[in-house]
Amino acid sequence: MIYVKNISINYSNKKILNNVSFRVIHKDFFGIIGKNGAGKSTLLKILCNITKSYFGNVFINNRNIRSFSNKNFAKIISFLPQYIDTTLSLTTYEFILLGRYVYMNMFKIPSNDDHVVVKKVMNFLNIADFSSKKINVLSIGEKQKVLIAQVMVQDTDIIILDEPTSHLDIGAQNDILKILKYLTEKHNKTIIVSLHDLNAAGEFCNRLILIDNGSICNYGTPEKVLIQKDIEKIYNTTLIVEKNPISNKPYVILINKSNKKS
C-alpha cells in the first residue's frame, strides 16, 4: 500500500533523514520507534504530504503522493499530530465534526451523512455522553479519544498518528492502542504510529522500524527489531529484552546497574 523509497531531508545543513526506505502493507499496525530527535515526526509529516522539501519518493498504491490534490489526499490519509489546539471554545461534537470538512459542499455545511458518521464514531468510542461538553474541559485521556474520533470520521483507509499515547496513564494508553488495533483487525484500516513506549510498540504493532540519527537500524517484526544490543546502544542505557509470558511479545526491562547484586 505504501512504499517509501530513499527518503532524505536536511534542515539547516543537518541531515534529519538519510536514505530511508520501507513498505507498509494493507491492514498493518506499523510502528516507528527511536529516541527524541531521531526523525520520527519528520518522516510522518512526509508521509502525510505536509513536508514536501525532501529527496526521494513516497508511493501509495503505486502513485506518487506528490500527484494528489490536497482534497483527494485527505480522503486517503488522516493524520493526528503530536500537538493540536484543544483550547478552542468548541463542543466535543463540533470539534469531531471538523474531521468531515473534506466531504462537505462548497458552503461547508454538514450533511445528514456527516452527522451520522460522527454519532456512530462517538458511540463506538464511548464518548457520546459528553458531546455537548467544551473540549477544553475534558481530561487528557478524554481529549485523546476525541482526537482519535476526529481522524476516524475522516474515514480514510490509512491513519497516521504521532505519539498518540504521550502523557497518558497506562490505562488510557492501553485503551487508545486497543482501539487502533481493533481498527486494523475489524475495519481494515492501516495504522502508522510513532511511539516512545517500546513495550507498547512490541505488544501492539505487527511491524516496526527503529530509527537512529535519521537512518533505519532495524525493520521487521517486533522480535526482529527489539534486539537488546541495538536498543542499549541507541538509547545509551542498560536493559534486557524478555518475552511477555502471556503474549510472547518482546518486553524491554530497564536495569539500574547500582541495584545489581554482587
Contents of the next structure:
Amino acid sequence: MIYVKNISINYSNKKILNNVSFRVIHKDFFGIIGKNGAGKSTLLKILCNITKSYFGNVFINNRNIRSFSNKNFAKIISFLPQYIDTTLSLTTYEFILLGRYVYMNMFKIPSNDDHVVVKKVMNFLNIADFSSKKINVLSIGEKQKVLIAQVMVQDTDIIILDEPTSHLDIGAQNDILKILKYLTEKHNKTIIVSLHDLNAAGEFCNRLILIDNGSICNYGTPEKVLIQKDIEKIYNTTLIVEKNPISNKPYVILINKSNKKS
Amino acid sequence: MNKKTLLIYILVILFLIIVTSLFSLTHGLLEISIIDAVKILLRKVSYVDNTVLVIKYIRFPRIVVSCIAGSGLAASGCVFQSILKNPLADSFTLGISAGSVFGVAVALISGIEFSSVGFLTIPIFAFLGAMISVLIVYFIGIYKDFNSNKMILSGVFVNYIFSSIVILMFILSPINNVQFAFGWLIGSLSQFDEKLIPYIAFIVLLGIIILSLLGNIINVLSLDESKIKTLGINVEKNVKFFFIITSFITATTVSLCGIIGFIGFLIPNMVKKIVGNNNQILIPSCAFTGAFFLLLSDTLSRIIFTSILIPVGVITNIIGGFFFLFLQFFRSKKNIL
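With the form predicted alone already on screen, would you show the form predicted in complex with the partner chain?
Complete assembly follows, chain above in first position.
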C-alpha cells in the first residue's frame, strides 16, 4: 500500500534520514521507534507530504505522493502532529468539525453529512458530553481524544500519528492505542505511529521499524525488532526483553545496575 | 457560543450603537433635542439652520465614518491575528496602515487625480501604499521560513519608516503642514471627504461579509502549520487572499480617517474572550464591537473637549492602552493577553 523507497534528507549538512526504505501494508498497525532525534518525526512529515525537499520517493498504491493535489491527498492520509496548539478558544465540536474541511463546499460551510460524521465519532470516543466545552479547558487525555476525533472525521484510509501517547498516563495511553487498534481491525484503516514507549509498540503494533541516526536498524514483527542487544546499544542502557505471558508479545524491562542483588 | 447567543450579543451592541449615535447627534458645542435630530435625519423639516447643517453635514457623517472604520479595522485585525496565530497582529503593527497613509500622502502632495474617478484617487493610492507594506512584510516574514513574529517585527519598522517619510513629505512639500500630516498619522474623523463615504461603506461591508462567510477557512488557517497542510487547504493561496482583502479594508478606512491605532489589536482580543475563536462568529462580533468602540471614542472626544479638536486616535490610543495594561492583571500565565 505504502512504499517508501530510498528516502534521504539533510538539514544544515546533517543527515537526518539515510536511504530509508520499507513497505506498509493495508490494515497494518505500523510502529516507528527510535530515540529522540532519530528522524521519526521527519519521516512522518515526509509521508504526510508536509516536508517535500527529500531524495527518494514515496508511493501510495503505486502513485508518487508528490503528484497528489493537497485536496486529494487529504482524502487519503490524515495526520496528528506531535505538538498541536490547543489554546484556541473553540468548542470541542467546532474543533473536531475542522477535520471535515476537505469535504466542505466552496464557502467551507459544513453539510449535514459533516455533522453526522462528527457526532458519530464523538459518540464512538465517548466525548459527546463535552461537545460544547472549550478545548483549552480539557485535560491532556481528553484533548488527545479530541485530536484523534479530528483525525478520524477526516475519514482517510491511512492515519499517521506522531507520538500520540506522550504525556499520557498508562490508562489513557492504553485507551488511545486500543482505539487505533480497533480502527485497523474493524474499519480497515492503516495506522502508522511513532512511539517512545517500546512496550506499547511491542504490544499493539503488527510491525515495527527501529531507526537510529536516520537509518533503519531493524524492520519486521515486534519479536524481530525488539532485540535486547540492539535496543541496549541504540538507547545506551541496560535492559532485558521478555515475553508477555498473556499476549506473548515482547516487552522491555529496564535494569538499574546499582540495584542488582549481590 | 451558538448562533442564538451571537444574535443576542450583536443586538446588545447594536442597541449601544443606536444609543451612542443619538447621544452623539444631540451633544456637542450645539445641544440639539433628540426629536429634532431624528426629524432632521428623516428629512421631516423644511427649514435650513445651524442645527440642520450640524446634524446633516457634521455629526451624522462622522457617526457613519466611525462605524465603518471601527468595524473594518476590528474585523481585519481579527483576521490577521487568526491567520498569523499571533494576538499582536493587526493592520497597524503589520505596517499596512502606515503604507496606506504613505499612499495618501503621495496622492495629496503630487496632486495626481484620475480623471474618471477623481475623488477615488486617494483610496486607490492608499491601497497601493498598503500593498507596498504587505509585500515588504510578507516576503520578509516568509523568507527562509515562515515566522509571524518576524513579520510583525518588520511591520513595526515599516510603520516607523513610512510614518517618518510621510512627515518628511508634508514638511518638504508646498503644503508644509505638520498638523495635517499628524491628523493622518494618529487618525482623525474631522478631515474626511464625504463623497467617499458610500463607496468605502460598501467596500468595508462587502469585505466583512466575505470574511465572515469564509470564517471556517480562517479557522483552519489558525491551526498548527503541520496540521493545516494535511487538511487539504492551499495555505499560501488562502493567506495571500486574506491579506489582500484585509489590506483593502484597511486602506479604504485609512483613506477616510488616517491611522486609528489599537482597534484592530484590542477589539479582537477582547471579543475573543466573550465569543471564542470561531471566526464565523468572531468576525461579525468584532465588526459590531469595533464600530461601537470607535463611535464611543469619537463621541467622548467631542463631548469632553467641546472647544478644541482632538483627533480620535488620541482617545482610542489612551483608552486602548490603559485597557491593555489593565488586562495584564487578569491574564493567564501562558497568554500575553
